[in-house]
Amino acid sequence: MAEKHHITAGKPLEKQIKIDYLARTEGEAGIYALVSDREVKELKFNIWEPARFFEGFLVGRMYYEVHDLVSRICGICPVSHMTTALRALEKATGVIVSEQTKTLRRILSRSQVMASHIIHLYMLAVPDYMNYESILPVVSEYPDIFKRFLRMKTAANNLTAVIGGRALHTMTAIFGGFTRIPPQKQLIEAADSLKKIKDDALETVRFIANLPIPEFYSENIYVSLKGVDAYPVNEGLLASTSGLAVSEDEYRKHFAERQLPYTNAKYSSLEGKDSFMVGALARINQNFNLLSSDAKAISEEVGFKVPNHNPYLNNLAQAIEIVDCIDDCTSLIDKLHLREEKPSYIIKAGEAGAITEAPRGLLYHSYRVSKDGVIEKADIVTPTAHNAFNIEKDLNLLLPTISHMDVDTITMRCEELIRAYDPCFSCSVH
């Protein structure tokens, strides 16, 4: 809740800016911030979530337990944490995955992103740019846009569903390989379903991009995964719009994290210095051209141009890899042919570290296992872990534009610059 501006005796109006809950985001985090002749005297942005230790318990645990206990880490991208860590203790033990896995990793990833960002624009975000404190005045008063959002996550949950065995933390996907193959009638019953709510998708892009979103330039470093013949998910280039392009087991030796004593999330930065963002704005920033044909179409259509520097339109990049996400699933399971397998491996000691692309944005996960398949050191980075200093340096930037507002509105545009970054803080202090 803001507080009002006050006035000391002999010193300039000053403007204290205090959040102790945000709210419409996962996990727990508020700002604290004093302005002055726009000037920020004082800023900190603090998520006071409870660290988690997930780290620490992993140690000790097996190589095929470690995918269920960290897709607990959250509850709505847990298929990205299951994922990256499959990818990176296959790696570390030498287990190559046939190319069947990948493609139904690649999907079920997909699916994930979609019904994520979906939940995001719909129930989180876009209360802010139509004055509502939540969803619920938006389901009254407008009820067919409300309808939409239901056909949408329906469908998205359905593919997820279809291939991980449930909607949420789903179970088919392990060590190897899957303990099931999706029926293919269902698969493409799941594609139709998708088909159905491309118009949606598209009205989504449209929707998005006339609501009222605060014109702010800030010119961030973007990074993301880099495709070469198609969108990044699961793998690709490491890489950066300041010229990093790196392989993901490099990841390393180029960022770092630090603890600050007022947040419990750790700040990453790049080459030891520089905050960054990630997720869905840095992906199109770096990967516009893999993006489908209607995609860029309907980018076109509503003037959204890379690159760009306004955080706050992270939430259109996000409708816009949504159309993306519709496009890609469906085209790659109406080549799919699926056939029955099962995972078949040898266990042998290494240590490795995957890179995936999770809604929010980057995802680190690394492990070094033992010659008997016990893992003996876990490191892991959260997409709102790798942008936590970068909200923090938007905020900065931000601040002193608005400083002449009233304390109510300068409060509500933090907020929604913060929640355009879909933040995740479970996440960050996992």
Contents of the next structure:
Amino acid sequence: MAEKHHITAGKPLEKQIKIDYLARTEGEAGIYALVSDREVKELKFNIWEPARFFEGFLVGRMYYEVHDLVSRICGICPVSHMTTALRALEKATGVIVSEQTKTLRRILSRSQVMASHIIHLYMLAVPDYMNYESILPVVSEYPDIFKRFLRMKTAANNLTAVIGGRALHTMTAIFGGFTRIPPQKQLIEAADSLKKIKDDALETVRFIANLPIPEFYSENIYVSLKGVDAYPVNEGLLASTSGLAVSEDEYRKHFAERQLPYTNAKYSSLEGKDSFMVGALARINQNFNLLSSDAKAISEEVGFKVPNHNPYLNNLAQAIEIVDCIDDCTSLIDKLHLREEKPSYIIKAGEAGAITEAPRGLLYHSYRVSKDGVIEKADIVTPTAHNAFNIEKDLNLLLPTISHMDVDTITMRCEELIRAYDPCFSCSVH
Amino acid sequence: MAGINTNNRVKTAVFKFTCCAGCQFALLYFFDQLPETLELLDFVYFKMARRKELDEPYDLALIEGGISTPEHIEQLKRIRKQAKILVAFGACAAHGGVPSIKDWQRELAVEARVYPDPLLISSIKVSPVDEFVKVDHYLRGCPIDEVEFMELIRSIAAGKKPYIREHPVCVECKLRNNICILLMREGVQESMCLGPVTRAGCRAVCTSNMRACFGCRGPMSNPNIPEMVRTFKGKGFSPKDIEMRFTEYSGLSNEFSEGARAYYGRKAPYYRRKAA
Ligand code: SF4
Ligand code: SF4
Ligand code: SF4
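With the form predicted alone in hand, show me what the form predicted in complex with its partner chain looks like.
Expanding to the full complex; the earlier chain stays at the top.
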């Protein structure tokens, strides 16, 4: 889809980079760039995914259905939207959930992070580096890699299903808790299958570290939750590498969104001006010391050090996180003594926001609820909406360094960069 | 795999319109569970999975998502011309799905809550695919069900009519020996089960997890909507609760929109469906 460069009399050589529909990402987006010798003349990162207006139509709906509806923002990270909405709504209405509910939600969230990372790495990102246009040829040419991928994915999906009722669009998590507590036996079995893929996960880190990932330095501001004594998932301090360290309630004081004419996703900025990066790399850059000892050890083995400023290495950060997810989930399940409990609460008016770490990074949901439980206001900012401005910034930085290459290579580099962010355009235009 | 000529793979194209991409994502989930079924498909166009677009004709078009921009209508009509078999793939394509909740409110009011300048956004009411083109098969659900998917694909490959259920979810729920949560639990929102009027095919996955059916597969054939509304009313649910339940996933179907209106007393949603 790359177009040939064109030469205009008297002007330096200009190259046009045009991708109408970026493949192997979730949702719809493209790029248009005009580069001349070491200069970006024009750049548009256009997320043309159709708008769905969730924040608009949620107004007037009931508090008890919001988490189900928002989970349909995304087919890859439905659990994150669900958990974030539940936590925001429970906070808004003063409902306190049990420690067991919090732990089950943490395991559920991490099982989804694992599944999402595994699929992103093997199906969406890796074919680029192996010079394939999709995973399909990998199936027959590298059956061992494909089988490893399936083993890992099955174990992660299975854990989601044991707690959530099914692997995709779970239904057991509701306002105040769960409709059904998973049988302890099934949960222990799920943990056992996780232990069995531990070696696969370590192998995945080595595999990703050995791919020909481009060298590229881009010093970003990284934003993520910062954990106190555990790697952040559903709670933590809202922190940035530029010095921000506040509670999630302060989110709107520091982060703003604006609408641009050429894209349907609103651009987020920090303190009204800076772009920033969220996601696995941002999380690891800020929480390296909270990773499991095996995750730290494998990082050292492959030479991954923080702070790391190569956005392409977000992929490696994801692989390291898979190891941490396995360790975290198995040790949580080992300690768990489940008991039956049913949600019970009284609904009242209020307004609050919550932030969690979705697979692709910082996810914000905020709601105002009336005394009858009707939603009066909804505000959602997704990881890819957070990243969109920074992706554009990185493309601006990358293009001049590769403008001497042929158009196909430039196009490929841009695609790889965007895919390394693991964008979800469906989420970004929710 | 008796009866299926596996050499004769079905050339398939997957298209995404307005939705969460969960249904095409489900295909990637089925990879390890239904490899023999997926083997029957030859994907010539599948943006989420492959970079290359093969310039080849296709027989089967899987349409995911509702129709919500003028460009969508054009593209959909082009796909219809090309495809021998067109499948509405998931609740969004079959009934508009979650995004179609917007159709129950004033369009511009909804859009202005999200964008400072809604006029920069190209968007119309959300519609199911069959509003504009003929649909050959419906694979319902949010998301689709793998067993039903397998039935559909194997039938298409074998050139026979797939068996898609028309009875209510209750039948599958009973087959799984579930205790009926609609009867058992009083007044809790979690017992507001739409199973009696919703089309089966999901193996009653929600009710088996102690969760009321929220009707993601749309109406069964010939549902008794007024009786469902009376039952909910008798159990103490408010008009608002009842309207919400009928409009979550398949509210644009004639039957469920009737359910939503029956109690709420609103004349009609702002969106009007063609008479069936
Ligand atoms: S039917 Fe549900 S799972 Fe499928 S695309 Fe629509 S919202 Fe996503
Ligand atoms: S729980 Fe729902 S689906 Fe099951 S029998 Fe009762 S009403 Fe029907
Ligand atoms: S039980 Fe109802 S809501 Fe759940 S999958 Fe089946 S039809 Fe959909």
